[in-house]
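One chain comes next, on its own, written as structure tokens: the form predicted alone.
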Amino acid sequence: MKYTIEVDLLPEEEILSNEELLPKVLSQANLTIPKTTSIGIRRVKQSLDARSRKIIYHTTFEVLTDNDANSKEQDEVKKLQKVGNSSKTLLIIGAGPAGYFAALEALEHGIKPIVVDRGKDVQARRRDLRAIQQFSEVNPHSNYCFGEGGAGTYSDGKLYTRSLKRGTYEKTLRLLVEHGANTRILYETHPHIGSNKLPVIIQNIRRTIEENGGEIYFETFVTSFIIKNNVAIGVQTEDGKELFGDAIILATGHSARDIYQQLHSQKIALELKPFAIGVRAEHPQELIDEAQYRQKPRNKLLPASSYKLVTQVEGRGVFSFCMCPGGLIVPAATNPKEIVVNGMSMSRRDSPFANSGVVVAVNVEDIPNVEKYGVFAGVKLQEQIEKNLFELGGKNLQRSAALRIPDFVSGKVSTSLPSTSYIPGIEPLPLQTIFPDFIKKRLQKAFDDFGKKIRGYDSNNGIVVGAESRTSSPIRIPRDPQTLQHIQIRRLYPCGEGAGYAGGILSAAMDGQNCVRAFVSTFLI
């Protein structure tokens, strides 16, 4: 049988093995057990609470009696089954989190995936993501945001998503752990990878898809779709080669512009969908610790702070995104003349920076020149900040324009500027100048707003550095609630990010897995 108990935990108790726990859960338990029963406990959800000055873990325990103190769920690789030649296949566009999740779901129900993506693997694509740090050489297919493990990779792998809208997540996360994450994920209220730890991960995740007889092709562009009589029947290379299989699921990610564009042209529909752009803002760890934790220095023992900020300016939402403690600031563009910033943490969280984007709430009635562009007007909004950015420097360089915050809001060019996680190098440039209004006066408000919520956050000691302009997909492809498929192609599965229905890595691999079993449940039950 088992029993729950909720047990608040110190900072130098969150750390002892279940074992050395077992007697303080026990004694809050309140449990009548027979003294020959076998006890054990484990973790399913913890949650750190810094609101007052005793900082504490609100931890929720199962006590397991008996059998199930020794007893475990399968593991999910060994639901997977071996495919063939005979099996029927799935083609997958993209190896990101959507793609190799759809994937392993495939296997699961004997499917052959047949993995496609534009980028390099894992341990290829470092030379590259080495070459836009240091040198500011971009290759547009292979970057931090395209190659083997999608956006996700090599910018902090946060698992945040708890909504269930897409189903239960449990199973996402024990086969991360089942190919080498921290159990930890398991139980956190906001688990967290690292981009160091990552693409082991991915690798074993590739290694299995391999051994149970999927194949998986890097470096491989598509072009175009092959369709007849409206149903996705295969893909055809940049090289010249065709793919085929039963169905197709897109999974390309949410800066894969140019696919829009090629299915545009082959009058696949497409609509434009809400996004959001604004800056990344920086600022020193100790800044951030000292006003969430009120400790200065931060207790050993606790991790890097993090923090949430949302308000309302003038009818749209302008929030926090993508908040990485202890974090560094990396270039994203997928394109040599533009600037893109996004940021990741290493698992430790031990960079003395925090940055997170901020963010303004783009609505569809918000993007400017939908009659001369369409579908494509967010896309051309995003461009154009980026080229407006890359611009500013004229130095054909990733370095990026950066301003201490009190001189963003007032509109100034700042004197000088502190130092920064972002290698490429940052200058004091007018960042103010490459937004419309509509987002500046926006951006400039709330930065107002969030040095009342946290102290120190709209002082000489943060920075902004531009533009955090890739935070989703300004597209959508559309597709059918029930059975996922688009709107207008039977056995076309637009999936994650970059089809506009997810937003972060756990998002985006449960619903590779959903158009699997959406897949199977249409055409193979």
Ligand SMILES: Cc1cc2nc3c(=O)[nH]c(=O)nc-3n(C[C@H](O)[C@H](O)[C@H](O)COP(=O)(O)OP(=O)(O)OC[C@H]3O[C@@H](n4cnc5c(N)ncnc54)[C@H](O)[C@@H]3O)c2cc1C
Given for the second form:
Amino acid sequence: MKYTIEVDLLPEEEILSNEELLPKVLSQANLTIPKTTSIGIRRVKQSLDARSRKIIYHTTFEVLTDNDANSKEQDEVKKLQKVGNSSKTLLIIGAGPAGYFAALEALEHGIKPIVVDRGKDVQARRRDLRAIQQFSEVNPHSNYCFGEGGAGTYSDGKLYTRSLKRGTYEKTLRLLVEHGANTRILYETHPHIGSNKLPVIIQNIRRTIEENGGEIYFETFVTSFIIKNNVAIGVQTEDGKELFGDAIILATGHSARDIYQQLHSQKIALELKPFAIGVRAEHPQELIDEAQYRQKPRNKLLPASSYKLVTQVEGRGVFSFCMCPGGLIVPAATNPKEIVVNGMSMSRRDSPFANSGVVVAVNVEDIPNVEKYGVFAGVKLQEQIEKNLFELGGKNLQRSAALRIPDFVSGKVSTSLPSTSYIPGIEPLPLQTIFPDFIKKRLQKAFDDFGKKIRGYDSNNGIVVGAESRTSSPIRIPRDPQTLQHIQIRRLYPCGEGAGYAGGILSAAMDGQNCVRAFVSTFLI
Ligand SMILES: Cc1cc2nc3c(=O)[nH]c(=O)nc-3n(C[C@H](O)[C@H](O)[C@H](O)COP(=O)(O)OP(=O)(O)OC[C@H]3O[C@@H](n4cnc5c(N)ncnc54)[C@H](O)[C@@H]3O)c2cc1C
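Instead of the form predicted alone shown above, give the structure for the form predicted together with this ligand, please.
Following is the full complex, with the preceding chain placed first.
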């Protein structure tokens, strides 16, 4: 019998250990536990409530007796098998969250994963990120989107998902903890890891895969698929190798536009799907803290505050996306002649800036030039905006256009800009002009509304930087909902965000696991 107790903690109590909180928690419970030799508590859920002046953490504790400590973990994470000599292999294209969690799942089922990625390992990748930040040199195979750990490595590491399958969700978090993430992610309502911690976790996952007999190859760029009688049997790589597996998990992320082109040229079906495009807004963290906590400066025991904004403008949602409190705006382009921004933060979230994507939902019927570009019309729209931005800056490398929010809204160019976290730099240029009207006008109207929800949001203290164009994939690689195989090519598993089945680190990881389970239940049971 497990007991749970809900307790409200003040920020100065929240930082105490479970042992230190034991008397308080037990004093609030009306338990009839026999006097066993030991009673412990652990947090199973915790959310920060800043709605009133007295800011509290609603915390659910589980009371543990000798018998049930840690039993839950033992139930859910299965033992990995040594697969060096396994006769079953899964070829996994992409070492992002979808690919790496697919590999871990394969090990649970005794299948040998062979993971290939066009980018470099996390350590080597770091040098390429520095080159983008400092010299605007974008390596098309190793950047903020490509390389070990995928787009999730140098991110904020937020771990939210709308998935309702709680079991898989908890298992994924637990695997992250087993590989080095802080146990807080198991109970926080809005867990995050941070860009400084993620690379170590990813290296640990790599070690697990390799120690159990899986194989991982970096700087291996898949250029085509080997298909026989509508069955995927392998891939070809740029350096002329052929790799084979019993099935292929295709987890190449939303920025692998060349992979979509390749699938199309091999007559493998793709579909247009809705996505979102906009800008990244940045404010002083203090401004957001003051609005959210009504404190200036905020109590240092509280985390940098976050927000979630959403409004409807002319029938389309405009919303904040991937909010990074205490974070940095980063250049997320995958090619030298485009500018794309995104956000990240360190585990402490201690930069003086708060940033967030502010994006307009683009439905399939909104996408221009479908007659001309067919299934690539959404990608073309993204590319056009990214190129417009690059050219707006006089092809000035990764330096991006930015505006103070009131100027963006009224169609003006700012005469000056405040400081920013975006290292390549910003310039006051007419950012509005890179967008088609249906996006620009909705963004402009949304800021008016957001200013009513967060005091100062639409003031001169806030800026917008372009372009937040890679929120999700504009293409879906269609798959059978039961078997998760491609609708036309057997043993090909379109997976993760690039295939249109995930929208973040956690959902991509879970989709990787699901694809492996689907392969097992279709072919191995
Ligand atoms: C800066 C930034 C911050 C983010 N912050 C967050 C966040 O805080 N929380 C969150 O949930 N999400 C965040 N995201 C989104 C998140 O990272 C993605 O949703 C997630 O990584 C998708 O996982 P995936 O495995 O499907 O694809 P990806 O992570 O994109 O991985 C795809 C992999 O495939 C490889 N690849 C591509 N083409 C080929 C090829 N032809 N041959 C071989 N390999 C190939 C790539 O190198 C890459 O490693 C962020 C993204 C960025 C860019």
